[in-house]
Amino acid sequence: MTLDKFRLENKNVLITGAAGLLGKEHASAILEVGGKVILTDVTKKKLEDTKKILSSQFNPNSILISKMDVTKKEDILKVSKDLSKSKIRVDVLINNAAINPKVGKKLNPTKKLRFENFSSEDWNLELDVGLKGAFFCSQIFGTKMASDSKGGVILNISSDLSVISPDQRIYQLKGISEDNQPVKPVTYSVIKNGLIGLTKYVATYWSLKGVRCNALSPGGVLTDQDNEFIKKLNRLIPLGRMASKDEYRSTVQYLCSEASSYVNGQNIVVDGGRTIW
């Protein structure tokens, strides 16, 4: 294998939820290896800010932005139609959009996220973004990939919680009653597990059309979490630390390029070893 197989020149990569923390990193990963990115998210201002940040490091001409709500099929169809009019083919789709509720001391402990009290409204909203949105985008852009001889790649961004259950102990706060303790909500596990099912389905559905589909399941990324939370989580990870935000870039490059040409339907877990304990 040569390093040339990691290159993505002349490839257009559409990223959903691109204005978020990992969305920016996925975009940087693609731009680093010569690809062009189409950044999509629900807020145009955040997309413009993201493009400005990326343009300070990469060629601005390789960065397009498009406001798109993944929960609305008509939004996705419009973006697809606009790209086609501009003769831009989506060669790679990264389904990254998600709602990830934060827990910890910086937020008021609440009963809202606990399993006993979790509302159907929150269930529907989070599944609409994280799972139905990935389905819609895969359906629309994947169909186009499969319609000619060029094929393509779909990469679903899942989580280490696609293969293990949340350890709710790491979210617990001192001095809080049990029924008020913050938790990772049920929707997060359901969505991330569901993305693996979607990955396997799509990987076999269009396999003979040249469309590969895989999942990346990252572990926790170190940002501004509470120190006590970080200590608890680090004890669950064989490497003894959370990931830096840029440590998933090379895996994204691998899975989106010809370097992984014989990888299909797989869930690549990059978690510092947490899921082996």
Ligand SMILES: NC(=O)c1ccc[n+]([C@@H]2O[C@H](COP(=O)([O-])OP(=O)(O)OC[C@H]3O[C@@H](n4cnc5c(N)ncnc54)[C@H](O)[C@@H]3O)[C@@H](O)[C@H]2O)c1
Contents of the next structure:
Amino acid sequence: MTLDKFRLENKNVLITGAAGLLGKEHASAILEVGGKVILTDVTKKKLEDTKKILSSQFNPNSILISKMDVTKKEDILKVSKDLSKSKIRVDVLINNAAINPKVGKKLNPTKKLRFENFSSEDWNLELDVGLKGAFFCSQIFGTKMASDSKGGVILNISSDLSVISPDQRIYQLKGISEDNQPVKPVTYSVIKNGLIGLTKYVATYWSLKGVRCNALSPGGVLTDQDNEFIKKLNRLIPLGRMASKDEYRSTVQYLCSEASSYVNGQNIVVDGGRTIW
Ligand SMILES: NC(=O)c1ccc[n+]([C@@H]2O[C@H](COP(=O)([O-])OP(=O)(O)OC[C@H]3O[C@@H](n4cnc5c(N)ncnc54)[C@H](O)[C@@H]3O)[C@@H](O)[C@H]2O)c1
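Rather than the form predicted on its own that you just supplied, could I have the structure of the form predicted in complex with the ligand?
Once more the chain from above appears, this time first in line as the rest of the complex follows.
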């Protein structure tokens, strides 16, 4: 049965940045199809809270948590070693961690994030998390996946901004000078485009060892954003609305399972059609 191919029984899925908005959704999607999750993030408390939420719906024995900062190779190596000691093989890796400041109820004027003023400290910090972190995790867990006959899957969470440039007009505020207008920072574009390069590289590097690598590029998730921002963004999306946070779950299940066994090196864009306009 084709539907059986979506099942992830006996598979361990490690998720980075798992305590965030979409990390929880990825975890829940994996648990729903019978997989086990290893939730990793920088804050123990946030991980414990996430486990508590997921445990109300799923078997707590299927949920492990581990503090892991993706910018620190020694953290990732320690988690990998601890899992090996417990005879837990990482079958699927979801590189999801990012510094992803949300557009909240109110957009704020900012000079700091504008291209002209963007600092090397912010550049390094954001690229370390979003790009170098994905590289380290792919290197460490991917090498293990490739080293026995079992293979595995790496899924990089990118963004619709891996395909298009941010439309800075949607962040603009009325009555603010140009040099103070909020923007989506350059790092976001660089990281999300970079992840597609990493995806293609890894997808060919270990292809004959049974390791597939793909990217999922979501569009913006509706939370509590500023109303004007939502209206402007909705006009750029053929479906006329932002995503709800659970609308990526089926794609995560597809890309992490045998259901996508012949999909490799692709960027699967799930964005209500925004990138075709
Ligand atoms: N939310 C959206 O609308 C949206 C849209 C497109 C793409 N994305 C992408 O989806 C992914 C998840 O986004 P989100 O909205 O859940 O963001 P989020 O900010 O809610 O979650 C990101 C998580 O990453 C963690 N993190 C930060 N630095 C880390 C580090 N050094 N090591 C490990 N973890 C670290 C944070 O603690 C946080 O829990 C990101 O890659 C983001 O770019 C999100």
